[in-house]
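Shown here is one chain on its own, the form predicted on its own, set out as structure tokens.
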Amino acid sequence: MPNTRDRWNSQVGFLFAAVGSAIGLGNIWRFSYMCHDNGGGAFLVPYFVALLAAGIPLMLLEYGFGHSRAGSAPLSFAKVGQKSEVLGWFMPVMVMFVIMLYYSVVIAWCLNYLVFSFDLSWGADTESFFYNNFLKLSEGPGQLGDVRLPILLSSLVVWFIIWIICFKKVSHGIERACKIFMPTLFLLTAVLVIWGLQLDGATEGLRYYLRPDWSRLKEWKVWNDAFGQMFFSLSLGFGIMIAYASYLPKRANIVGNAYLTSVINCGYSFFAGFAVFSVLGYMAQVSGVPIKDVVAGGPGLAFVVYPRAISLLPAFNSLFGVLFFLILVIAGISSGISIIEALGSAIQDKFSINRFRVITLLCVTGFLGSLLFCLQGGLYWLDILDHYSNNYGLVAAGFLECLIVGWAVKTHLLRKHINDSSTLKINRIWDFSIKVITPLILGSFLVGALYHEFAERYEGYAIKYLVIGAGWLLFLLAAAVFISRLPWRAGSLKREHSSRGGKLLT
């Protein structure tokens, strides 16, 4: 393996990829359905406190942190020493054995979903359609069923995209992907948000959008939904910002990219859930019921009521259909290979393992494991697993990660480098926010979900499903321990260090 790492072909390529990652899913389909179950505007307030509180600071560490260690998130971190590389293990591996699994499913139904776009596939009950006809929904996470080959071939094709984008350098793959990703989902969201706001009862949706019920605030759920988005859809405590970090040069400009990583990606959230809302208002209007109760949430938010409105839309409905799910398959794709690359960098950087085969084992055992989300009982196991990766497993990383840096490496200490290679510069305030400030309110959170989790069962499971779920995460992090206590290759610690130039910060 060459002693110095591949390296992003312009800071525009970088954007594009760090974009690429943090807008995927979450943004559409699960940003909208989280703002629909927790009253529209009101669901806005804590998300928007959240990206300040949370998302810009851990944004600037991620950033900073694999910068200047000059390697993925395990190499980062076992440079702060072995007890801390165990977090570097365990952010990738859960995304990739958790989040990865499932999300790339959600990906393939988005697939076949664009498939029946072009003939209104679905028909007129678009809730029988998706849970009777597509998924043959079983009666509960035991009872698995059959495997639904629509959904597993779809997978199979997810899984062969991101592998085509993957084994080749980041200069050469995912930089060239998400350069014609981001911009193609752009424009092509800008064209449903115009097309949406032009419906009857628009106004109506936005108005549910945008106005808050303050009542709202006051329930712990919003505030936590609220960080817990937040999470996902900026890819923090994944281990990607801190790989794709240590492919940036000497002059990184780190608090610009961070900034606008951050902002563009709520920013983006922000503007389509217009296009969603304005649909729903439409639909609201159309049958006649409050927008509260066009959908019960969800993934049928996506996969029920847009079908259903686009199969009353007066005219264009397959074009519609098509832009639609088209963008959530692109935002999907953009962010799976984001997760495959986390995972993928640190078992190069670790084990000296060529580029083509890691990418190919973890393709091909991620296809394997997705298969459980292709059966007729996966959904009930996805909602299980979404619910412990996001309010324990990355609530959990970036607390962590926050002690960590906060108190091991010193904050001033990667503020100095932070500034250095950036025009843009942070001050103490940053400091005292990862020190104090972030960790308070990602501790709070964490003790919040636990008191709830024991307080009532997650939407009425039987305790052996969620005992299942929450070990599966307690396995992951097992493997993390196991991984971080056996050998990096020769020198490669002091290696990856030489490459940026410059000292350790510890």
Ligand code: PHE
Given for the second form:
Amino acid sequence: MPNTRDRWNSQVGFLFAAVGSAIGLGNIWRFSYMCHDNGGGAFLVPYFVALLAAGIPLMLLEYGFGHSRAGSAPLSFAKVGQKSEVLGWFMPVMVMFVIMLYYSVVIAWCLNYLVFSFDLSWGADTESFFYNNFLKLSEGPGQLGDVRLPILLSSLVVWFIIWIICFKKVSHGIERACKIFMPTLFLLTAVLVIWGLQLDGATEGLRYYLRPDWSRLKEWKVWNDAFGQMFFSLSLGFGIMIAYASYLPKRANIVGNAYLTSVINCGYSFFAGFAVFSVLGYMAQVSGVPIKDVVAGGPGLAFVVYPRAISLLPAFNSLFGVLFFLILVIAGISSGISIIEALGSAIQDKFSINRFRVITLLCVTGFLGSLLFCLQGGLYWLDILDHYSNNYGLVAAGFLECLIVGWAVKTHLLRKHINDSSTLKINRIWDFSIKVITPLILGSFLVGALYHEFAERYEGYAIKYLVIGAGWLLFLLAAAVFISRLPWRAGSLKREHSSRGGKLLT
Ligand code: PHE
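What would the structure be for the form predicted together with the ligand, rather than the form predicted on its own?
Entire complex below, previous chain first.
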């Protein structure tokens, strides 16, 4: 069979798709409350350090690795060795069967809230509306309760949209969708920021968002949060950027694209924070409550505090609500499609199954899996699984990526490949960070997270639920081991071997 790997139509198309994957729900509400919870403006320091010490080096690694091996994560790692292939499977499998299952449901909530915006159906008590009327939240993770039909229906819509975009070849589906989604997203966000900044009390909100509390920089948690946020936000350790880079042409400007993706993503988070906090400032002023009392972290920010603020706006409340939730939906879907692509391309590479079938199967399984989070007790499971995937799964994936690429593959050869394809160049500092600095930092976070895990029960959940959460991740690891042992469809590994930079293979 000839090498039929799909290609992006243009570099801009690739950039939009990569930025689309990076910018997601995590940038809009997660970044804002992370910043606010971890010392306001002072959080930008560890965040910036995380960008330089892990974000950019790993982005270069994933782009360079996927591009030189011309394969999805498993195929690229299989070229290093069969043991490494396990990591190549673990990344997209974990993201698909943990993160994506709840992520799609959060996009579904946004879709519901977009509709609620038309008549501000959340009423005056938005907190009770969210937990009691909308989620009908049960008492704990042990009580799964019934399926929430409105959530299930919008989750079905979300998966259907993802399926429609993904089953076509990348250059027709994902690339085209992101070329429309991303400019629209930037435009709508700019409208929201400008609108927010005009409101009374906006400056108070911004002061609160950015006021640096330098004393917080002494805390381990602040640094851990900054690195965790960086990984999640840049979609690193997901296997996505490896797959996306494999569709790039020979001259791909990897260095420039890696810098651009990282900087646009982080800049967007910072910018979107202005919209979030100026509105909170306004709300604090109208309701006469100090701003620190109106802000809540986690899902509370987007689905409790923000709706309340929207209702209080002087005019065009519904329009503002639609705009805000539409932004979340677009950002969420453009991230969601990227993980379907990462796992879909992996399965295609290994088993040469027809794309339409693979994508359909993934979307159907994804929808079925997300049913857990449509249940009344779903939010607890979201919280537990998110804890394990973000604090262990992604960080461990990044750590192992550094070790494999840093030590088993010769970094200077990969650096040469990256530089040969780029106008901007990187130097030996990159090798050093991949071999030593980044794995040291990530390794210490893993040790720290384990220490905290045993020192205190996460959020006070009963041990059995935590064991189920952690056990699910281990099960997925076992699944990755199992798949990596299956044979590659005749010639697929070998054929890809010669596709690009064959001499780089170790
Ligand atoms: N980078 C995304 C975000 O910040 C995270 C994500 C990517 C989640 C892909 C799922 C799939 O929201």
